[in-house]
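Given as structure tokens, the chain that follows is alone and in the form predicted alone.
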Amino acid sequence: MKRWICLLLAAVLALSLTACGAPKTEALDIFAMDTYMSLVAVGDGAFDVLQRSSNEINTLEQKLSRTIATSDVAQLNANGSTVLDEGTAELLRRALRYSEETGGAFDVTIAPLVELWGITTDHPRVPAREEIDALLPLVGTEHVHAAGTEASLDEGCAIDLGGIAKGYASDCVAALFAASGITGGFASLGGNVYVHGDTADGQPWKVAIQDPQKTDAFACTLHLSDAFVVTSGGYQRNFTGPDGTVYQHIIDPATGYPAVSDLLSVSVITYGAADGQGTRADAYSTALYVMGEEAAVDFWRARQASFDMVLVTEDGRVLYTPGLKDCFDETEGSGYVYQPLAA
């Protein structure tokens, strides 16, 4: 669901220009989960942890992809039931929990609708209302039955874990970083970003959030350590229908249509390398975009101690939570009005 996300990293890496005596920095670029990914590690064991991270990401793709016939997800969708890998089973349980928490704004059972619209293909289309209405009864977590590693679906239903697969992968990378001897690192997994420790210069990492209206500009910059940043927005991928209507790629589970939001983008920031914080940020960012500004702010206020967020609104505001006050930089000349949210 966050394919082609353009959350940008403005990380000061220095690589071959690292100052004398500074920790060595290693970098690795890969293509996995239908997107380009960049991994960087600073300090002892940097190369080894990047190789382990790359291997882990590729392994996860083989288990979680809806389009790889041998994956856990594809087998469940094709057969209606299967025994899942323990990691896949845990991710499915989290997905069901996040669906409940968000009132269904995030829902992995939208797979039939994603396929109907061709959202993840090179040939998307606008289905007839009757086609959408026929599939809407198949959407809802009540159609998923999970116990331990066993899972089954009601007839005609299917799941798509693409909306949180990269978040889960970032959790796995974070665990590898934490268990290694490196002093810092970042993982940009198609826009799902995790930053660990400090840069080679001993500073927090700079994570720049793209201006959704200008592909070559930033809406703001965050200075972070040991944090996940995940952005969702309709600008990331869209297509124009025969009548000139622009349809973006995030499906609203309640309507079966691409979400119509008063938000241009939502960035969710969570902290710490444990407890699936990357997965949670991934699910929340999608859900809050679908909800729209008012409901997103209400959702945050109900859980404000546990995550931060940046909202870029359709009417030209950038809203950010108080927890980001000391690490938030406005972009001069952006044209946005910057407003901290009240708790």
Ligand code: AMP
Given for the second form:
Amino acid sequence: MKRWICLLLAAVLALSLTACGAPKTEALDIFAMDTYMSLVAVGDGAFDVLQRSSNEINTLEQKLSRTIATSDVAQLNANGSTVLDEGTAELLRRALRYSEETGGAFDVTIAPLVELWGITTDHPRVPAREEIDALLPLVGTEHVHAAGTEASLDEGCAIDLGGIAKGYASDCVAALFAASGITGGFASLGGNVYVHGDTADGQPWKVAIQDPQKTDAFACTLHLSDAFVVTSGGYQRNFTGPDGTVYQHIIDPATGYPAVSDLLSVSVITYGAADGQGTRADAYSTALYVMGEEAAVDFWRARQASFDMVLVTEDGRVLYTPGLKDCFDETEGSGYVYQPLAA
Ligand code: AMP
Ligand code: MG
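Having seen the form predicted alone, please provide the structure of the form predicted in complex with the named molecule.
Shown next: the complete complex, the earlier chain at its head.
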């Protein structure tokens, strides 16, 4: 009899573990903003929040894309002036602030040169020096006039929010995650990652930083909660010119040429779901890639309490800021030399 009671208890226990064991995890993969995106949510309302996040990302793409003719950005570029959606106007204001903060390394008025090089299109080409020189005077935030939701551009100028739009989208996803009942969430929007709460096992999320020199390999791994990890690098999009030179998609606003960086990739890590930290990390990662190692480290030192970063250098080093030391895993056998930066 005792044996039967024990068996019965074991069966009840097994049933209850199934019912209240690991919280339910839902996943959704989408293609938006010209990239593959993966969303994961854990806990109550997981499916619902993923649907909302996907809808939000698609809505944002319709407003922010340079190549969708009806978007706010395309209308502004085509007509020279327009009334923007409230969110687009706020994002443009922030983009202008980040240009100032990064000394122009991040600059959304780079659009005419992005278009000229066509790097993200099916027909990229190496333009003549004269073509580049003719467009360089159109680059500079002084050409953008924004007041409230009204925006206008000087003649011939255009904007490209491609260096900041996915970060902004990750901020919107972070807000949806925070307002839902989920206990954990992961959003990877093509190089822009946001992690919320914990995994189904109650652990911080593992965010792997891509090895820029090898597909399917990682330079390092971070263990994080409630953080954005945004990576920029020449390896993400590029084309090879007729003479074998590789031209990548981030353009140096000072020269009009694809940035020639001593960095292979820059990952910027910011914390907290509020205050547009995803947008900030996205603007910084593009800018720090343009700046190169020395200026990027100076930039971080000037505001070091407020963000972390991982730099993968051309000469085989992985530099990381001290704020990451407890959540940073080297990749064994990667061939990189790992160096924590001094504060
Ligand atoms: P990201 O992947 O966030 O570094 O952004 C790169 C994208 O931003 C490019 O594909 C362009 O659309 C745009 N872009 C290129 N150079 C710059 C720049 N210097 N500042 C701002 N946006 C840029
Ligand atoms: Mg960016």
